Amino acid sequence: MIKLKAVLALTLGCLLTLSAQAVEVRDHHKEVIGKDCKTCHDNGIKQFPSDQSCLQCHDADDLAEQTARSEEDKWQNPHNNLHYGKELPCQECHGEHQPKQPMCNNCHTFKFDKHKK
């Protein structure tokens, strides 16, 4: 009895390994890495990716442009803002594999439309 809830522990563990592995990936991304995890995840296939693997491909300067607001607004803008300013990590608000809320909505209530989670 014990050696088959060992060997049903070991199959079950197996097969939730292999569903972690057929992770959804965003078509942008797609096209840039294809199916090479390791591009993005630097610190290991199981930890989130550094910021500068996601500064690889994204320049912040850049992103705080193409994000920028008002000048009545301009402090929210979530690449450039009176909290954090350009250094606010970006796994905090983006998630590749499983969709993420803007790390401001916790206090905030404006909205990101372009948001890509």
Second form
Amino acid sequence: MIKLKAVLALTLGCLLTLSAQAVEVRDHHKEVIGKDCKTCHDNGIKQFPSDQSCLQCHDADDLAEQTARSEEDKWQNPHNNLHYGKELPCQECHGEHQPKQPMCNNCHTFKFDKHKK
Amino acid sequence: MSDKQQISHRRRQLITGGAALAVTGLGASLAKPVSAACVPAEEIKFDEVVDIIVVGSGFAGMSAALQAREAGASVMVVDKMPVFGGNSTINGGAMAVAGSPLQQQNGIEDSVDTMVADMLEAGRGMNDVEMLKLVCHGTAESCQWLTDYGVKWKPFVQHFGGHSLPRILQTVESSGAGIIRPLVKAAKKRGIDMRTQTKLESFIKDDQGRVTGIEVKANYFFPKERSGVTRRYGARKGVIMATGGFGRDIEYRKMQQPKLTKELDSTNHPGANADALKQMMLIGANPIHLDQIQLGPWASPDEKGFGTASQFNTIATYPRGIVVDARTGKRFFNELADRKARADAIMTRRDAQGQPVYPIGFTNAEGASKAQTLDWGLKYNVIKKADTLEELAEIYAIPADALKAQVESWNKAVDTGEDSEFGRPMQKAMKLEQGPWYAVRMWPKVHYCMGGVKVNTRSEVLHLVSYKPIAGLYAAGEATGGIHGASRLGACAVAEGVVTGRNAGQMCASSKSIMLKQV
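Next up, the form predicted together with its partner chain in place of the form predicted alone?
Let's see the whole complex now, leading with the same chain.
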């Protein structure tokens, strides 16, 4: 009986540990969404969500305004940039369960100090 | 944000991957590609059917789509990347135009024949002359076509390396985005179905060997090959391939040119690989000039990709400055030669261990006055400023006396109007007399694949064995081979992409429709 309990405890512990590792979530999203995975995962839990999930709460035009830059650097605005305008998908630069780097840095050395990975 | 197809989970899953890939009897017996047998047309049911499917959303793809739409065809554009524009939206936005209004205003007498001759010389005579003529004949009219779609050009004509006279127009943005974004906007407005994250997997053909559509992964997340769901899209009139080159595909480019290792960065976007080219070859498309891969001689090792140095060097250093070996302070090539000659020359600058010794290109404030990326280059420390030649020499460890001697020698050549050392054209050459100086380290990057599939002047893809068109398959832009020969002249990719894209769109739209079934 004691052995059985020990095995169960170990198994459960591993499962919990695995779970915790698999679903890193931003603090802000934890607060707002909690544990409801389907809020974002509109294509099923094992698929990447569509950008519509992000846009449920975040407005593309508002973001472009928030990250606007001075005239000289105007087109370095990550949310309204020279090459793609406002049409760069959110998930190209922002990852929920794994950090991501700004796509612009594939070619440019721009500074994105406030980037939320 | 980008337009996305809403995935319908109620639709039944289709058979996956190569199972739908059909081949002609001839292709099957000779090439034995991994594929199923031919499927009679009446048995294929597509998830969606349009008149024309364009694969790729760069200059060629967007030009094809809009031209076809103008002719009344229903058009779908698919792109595997999360954004439209491919390499086109990140390029320098410069277009070679023979006979532009701006040339006429500036008293520049150009002609189609002159442009053909320039491109033939750069291409080392390897060009497909019929396709070359088609492109050169189309530049002036296509320039106007772009202007009508909202493209804005700088108010001066430029002279790029290898061209015998000034004929380059450039967008005010100094980027191909100045062309792509108006075209994408116009496409959406005119009802073209624009889809990102939709990756071509294979072609679908009928039992006569005609391309009737494509199998794709919709909702694909490049480069995760296991993402996405399989869909079949039918094209009544044809599929136009505008999928660009393979400059980022290290394995494939090394296969064609062993020296193009990962040591060399590329100016290309991450998706520039050989996948689509291979699919065309699998159904029998004739490849041509695949080993002719161009390096961009204006790039800097101090930044990634195209960066800020490329425009600075194109506009300032090469036409209005000089490039010197950092160890000797001496020039070592004609700074207005074509890209191949310049890149080859720069790549010779190596130490005893074969490691690059980056040459230094520089000019002064007057020479750099039109360089739009100068401020950015300085801000990010790619371009450096020096008030005196001594200071410049110190920054880059160039022997100061030798550098000053070279500048004096260059100024004498400008006075005499002749570069007896390297034969540089001197029409636009400028004396370098006072600082401040602006300089950059130079090293080429993989830029453009001259090779691709063989097309005829109707932009139809030709079969390897029969030399006849593969019915229903068209191609345009960098995905095709032959037009540029061994070396593409600067600013001719935009010209070629737009002209051949429009040609493909027009020819495909005027072809007959076939009946296709939809789910």
